[in-house]
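Only one chain comes next, encoded as structure tokens, the form predicted on its own.
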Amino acid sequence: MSNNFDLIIIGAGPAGSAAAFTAAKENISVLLLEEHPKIGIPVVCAEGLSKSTIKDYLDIKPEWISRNLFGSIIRGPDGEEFKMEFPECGWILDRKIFDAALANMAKAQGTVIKTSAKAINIENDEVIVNESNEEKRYKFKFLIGADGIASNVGKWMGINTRLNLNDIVVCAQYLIEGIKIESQYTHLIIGDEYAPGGYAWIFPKSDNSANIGLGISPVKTKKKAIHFLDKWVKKEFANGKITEKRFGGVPATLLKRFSGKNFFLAGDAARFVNPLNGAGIANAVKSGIIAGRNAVLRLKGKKDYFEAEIKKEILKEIKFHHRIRKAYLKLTDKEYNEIFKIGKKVYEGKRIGHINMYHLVKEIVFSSPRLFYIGFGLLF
């Protein structure tokens, strides 16, 4: 087998595999490198995916889904809850199956996939790979970095990928079995007792199991995410069995640059993550597809539209959510409760087809002088 490829993609998560199957369809030679022995493992994700964010890019197959969702139950800092009926909101995926399926789609189009293959450096037009403890070199004409939040590819290509404390949400999650839950609704919980600067979640995986986790901002607390998670689990799920533990971070900032003369970044590597709720699967797939088709244009010597497409399809929403997060980090539990009550007034008892975040922010901003002062800049 030749060690020369038109396109090399580093990272076989949703972004990397989506880029691979998109490019390989155009008779481009593609190599997809994955550092782990098995694609989809380990899972570092809550596995939620909304229908509206993915509908124009990928058809979600039933076998990829752990749970169809009918809505969400929202809990405020004082413990009060309300239910949002939102039948078209989305799914909880099985990322082990989902990720492997996307990689198989890429393979079916002719992509060469190598697992246990960790990229350790890039020199000129070669990726140096530790492949099952043996060093190998693969030449490329174009490169896509889909290697997650740390993104060595970004660093190797001269991009500053460092994250400050304010630029990250630290997450901890357990998969817990043998618990009583409403298995077709997510639970979203706000308040500093549960998750300072972030939120906590219950994402059902079956009738009696769920991903239970939270994300916190290091600028709002010196305590670790696991401290808050363990405290919560002990209080509400002491009889459950923890079968998996997952820890990681979600980027909450944007890179100044995510492309270059012979490369693109996609997914978490490019910081294409919703900084407000941590959602990244849809943007990973979308940015991967956009990167794949524009890499083909570059390889064929044509003008590409990568940055323009990313700006339209991904960055506009992310930038708005960054502004919301800035305001969110300034709030106290008293103000979280105000927001909770507004949300309850707007959504409780109604069948929702779509959540207009701009409309919701407008309702919140004009509800009180304090929230108006904090949030006016989000709208104008």
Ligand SMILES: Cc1cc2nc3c(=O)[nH]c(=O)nc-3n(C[C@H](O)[C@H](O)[C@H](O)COP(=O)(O)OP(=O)(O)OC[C@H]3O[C@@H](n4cnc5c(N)ncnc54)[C@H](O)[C@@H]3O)c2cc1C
The other form holds:
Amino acid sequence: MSNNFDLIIIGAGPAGSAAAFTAAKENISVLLLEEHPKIGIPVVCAEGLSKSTIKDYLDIKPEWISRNLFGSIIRGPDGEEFKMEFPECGWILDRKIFDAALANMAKAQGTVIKTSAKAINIENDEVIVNESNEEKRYKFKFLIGADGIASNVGKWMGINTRLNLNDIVVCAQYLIEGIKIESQYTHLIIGDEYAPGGYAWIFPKSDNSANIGLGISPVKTKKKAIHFLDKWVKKEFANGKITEKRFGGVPATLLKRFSGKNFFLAGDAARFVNPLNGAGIANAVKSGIIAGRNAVLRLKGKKDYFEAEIKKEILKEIKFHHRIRKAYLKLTDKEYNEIFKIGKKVYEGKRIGHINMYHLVKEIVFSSPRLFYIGFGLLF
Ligand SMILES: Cc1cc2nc3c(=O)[nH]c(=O)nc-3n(C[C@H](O)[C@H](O)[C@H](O)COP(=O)(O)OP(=O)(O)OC[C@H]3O[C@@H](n4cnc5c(N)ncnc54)[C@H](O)[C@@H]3O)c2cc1C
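Starting from the form predicted on its own, produce the coordinates for the form predicted in complex with the named molecule.
Now the full complex is given, and it begins with the chain already shown.
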């Protein structure tokens, strides 16, 4: 087999596989590299996916789903809760199956997939790969970096991808079995006791198991995410059995540049994540598809629309959420409680079909002078 490919994609998460199945069907040669021996393992994700964010890009197959969701239960800092009935909101995926299925879609279109193949550097038009402990070199005409939050591809291609403390949400999560949960609802918890500068979640995986985790902002607390998770789990799930432990980060910043003469970045590598709720699966798939489509245009010597499509489909919404996060980080538990009460007033007891963030922010901003002071700029 030749070591020359039209397109090399580094990282077989949702972004990389989506780029691969999009590009490979256009009759160009595609190599997809994954450092782990099995695609989809380990899963560092709570696996929640909202229907509205993905529906125009990918049909979600029943076998990829752990749980169909019917809404959320929200808990405020005082411990008070309310339920949002939102029958079409989305799913908890099984990412071990989902990630592998997307890679299989790429393979079915002719993508060459190499696992246990870690890209260790790029020299000119060659990716240097540690493949099962042997050094190999693969030549590319175009490259897509889909290597997740710890991405090196951007750095190798001359982009500043450094994450400062303020640019990251630090997460800890356990898969806990043998617990009592409302298994068709996600549980979202705000407040400094649980997750300073972020939120805590219970995402059901079955009738009696869930991904239970939280994300914190390291600028709001010096304590580690695991400290908050252990404290909470001891209090609420002491009888459960922890079967997986996962630690990771969610990027909460934007890059100045995410493409170049012969490359695009996609997914977490490009920081295409909602910094407020940490959702990155849908944007990984979307940006992968956009990257794959536009890489083909470049390879065929045509004008591409990568930057324009990313701006319209992904960045517009993310930028709004970055501004909300900036305001969110300034809030105290007293203000989280006020916001919780507004959410309760707006959503409790109603059947929801869609959440309009702009209208919600408007309700919150006009509810008190302090929130008006912090959040007024978000409306314009
Ligand atoms: C605790 C936690 C919970 C989360 N929960 C959610 C959630 O509920 N919903 C949601 O939408 N998002 C969630 N996210 C975010 C989501 O997991 C990511 O946004 C998503 O996985 C990004 O997909 P990706 O393809 O860009 O990157 P990844 O899924 O990270 O895939 C990158 C791939 O590249 C491979 N790779 C890296 N470097 C190399 C290399 N040098 N050579 C070869 N391969 C390499 C990795 O092994 C990996 O397989 C969560 C994140 C965390 C940390």
